[in-house]
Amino acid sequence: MSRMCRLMAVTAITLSPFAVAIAQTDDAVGRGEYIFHAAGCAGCHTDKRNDGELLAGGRAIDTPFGTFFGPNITAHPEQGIGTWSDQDFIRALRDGKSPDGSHYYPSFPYTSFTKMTDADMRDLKAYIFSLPVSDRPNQPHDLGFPFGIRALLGGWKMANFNAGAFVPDPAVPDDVNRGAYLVEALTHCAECHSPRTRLGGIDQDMFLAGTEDGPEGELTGNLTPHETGLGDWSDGDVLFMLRTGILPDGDVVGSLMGEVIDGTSKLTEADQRAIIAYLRSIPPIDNQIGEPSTGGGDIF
């Protein structure tokens, strides 16, 4: 089935900010599949460049601090997370900790996933555990000193991490709250579309304003409603990009953003429009990424 046919098959429904919009199913695995695509789990945990198995790990993620390798998160009992309880899974996403209490590196975006609801986390685990398992061993990260000292992460988290589920703002419409949940938690847009501090935390003063030093050295666009961001885009322009990866000038998004579009294209129209409503509501930030005349494919 083509991407467009899949989009047409999705049922758009109006939901509360906490509800998960489900494509033609209401079981835990079905809800988890929807969350899985929204969160882009396959991107970091599948070595697609080397035809790796789904979620078997090995994807190299180059950063200024070294190279991280996505771990195996299939339900294999030894190489994956097959022995994890629901609480173990929630603890990983909510607190950035392994079952034995070790801190995870923030290359795993728990700094955003922490805002997910417990219910969404459980559904996501249900879907992951329904998939084929792989016995592929995990690959150690290749980090420079002192970033390879995991014990230092406790201090990093104290300065850069606030654990806790998303709390809706009663002063804004439901679609803006839903969009905030999608952008800030599930799709974790700020992890790529915000500059980082010297210690690798998200620069909250430039939240979603884009950066010229994004993942793997790529540029990432300004998502705020400033003219250097999405200010001159129509809602239709943003909606079309979320569905197809095609930009207003006819160019296409870059490689990493293409992986994101693979997930956003599977969202219901209600959720896609909620993302737009939220992005329209945040403060505009003047931050030109790249040259103004650029086609955009290397930015988004």
Given for the second form:
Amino acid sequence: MSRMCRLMAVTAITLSPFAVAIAQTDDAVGRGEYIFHAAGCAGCHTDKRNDGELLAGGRAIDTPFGTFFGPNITAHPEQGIGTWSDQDFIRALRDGKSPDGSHYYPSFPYTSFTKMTDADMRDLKAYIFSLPVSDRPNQPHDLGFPFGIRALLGGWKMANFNAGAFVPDPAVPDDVNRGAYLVEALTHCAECHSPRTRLGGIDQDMFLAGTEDGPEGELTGNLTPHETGLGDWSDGDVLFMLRTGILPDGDVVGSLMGEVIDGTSKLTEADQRAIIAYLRSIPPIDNQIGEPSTGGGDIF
Ligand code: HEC
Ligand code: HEC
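Next up, the form predicted together with heme C, please; the one we just looked at was the form predicted on its own.
Let's see the whole complex now, leading with the same chain.
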């Protein structure tokens, strides 16, 4: 679909420039709902293209290693995670390990979710367990050799994964810490907006600097404050983008980023601004992705 068509389709159906933060209740379920949207759990676990039930799994995720299918994470006792304890759930997100001790593939971005606090993980589980259950059975991933061998993931994790909750930096303002938590632990921007090493880990020297080789072969822009990144965007431009998916030139982001916007549009304005404060605070990296922007006004 052309970008212009996307703009019309998306603005007509899902996005409103006046999207407001969801009214959460201040209990575990309400707090968990907020985390759930910020972290985008529905995306990979809901087969939206085929009208699949929420979190019932079956969504195909194409990667260079093969196709993954998000599993059923509803609270169904057999097909979902209904029998899991809080500890099982925390271990999956923190350590990338299943209740039987086997390793998960990093196509499940526990590499970012590991930074969530225990309290947020518990609230998230309470919300997921408050949703309708589905008995949809899981389907096996379709991976090339040798990626189908789960045991090899132990080595991958030793080289590419550090488990542990986010630790605030006392030297930076509160909003920057809050933004760091939102970006690094929840909204996991770096999973798509960073180049990867040969082994598929996030290239830490190019953290958030964008890549020509992003998810599903898409380009993802440089989010650092360099002029090849968000340096020329005003705070208002970034805020409007996080709420609507509309870029400063009037273009609109595509489907993967659209799912992220589904979540960021539901955050409070304070949290949206905290994301911006954090993105302004990271080191600028010179990395032009695609053509330099021609500036606004070519559509309207
Ligand atoms: C980018 C896609 C993606 C996102 C976003 C994502 N997941 Fe997953 N998740 C997966 C994939 C793929 C697997 C299967 C991994 C495997 O088989 O090793 C998985 C596995 C899981 C499992 C293990 C299920 C089981 O039966 O063992 C849980 C629990 C889970 N995800 C919860 C979540 C939660 C909670 C969120 C939001 C915080 C989330 N996921 C966001 C892709 C994703
Ligand atoms: C699931 C992958 C994914 C995640 C997570 C993600 N993005 Fe993106 N983002 C994309 C893709 C793909 C594009 C390009 C969209 C297009 O060209 O239509 C994009 C585009 C953008 C753009 C427009 C500049 C550009 O790349 O053309 C900005 C700004 C942006 N994302 C910011 C963010 C922020 C901030 C976060 C975290 C809150 C985030 N993204 C998380 C995939 C992702």
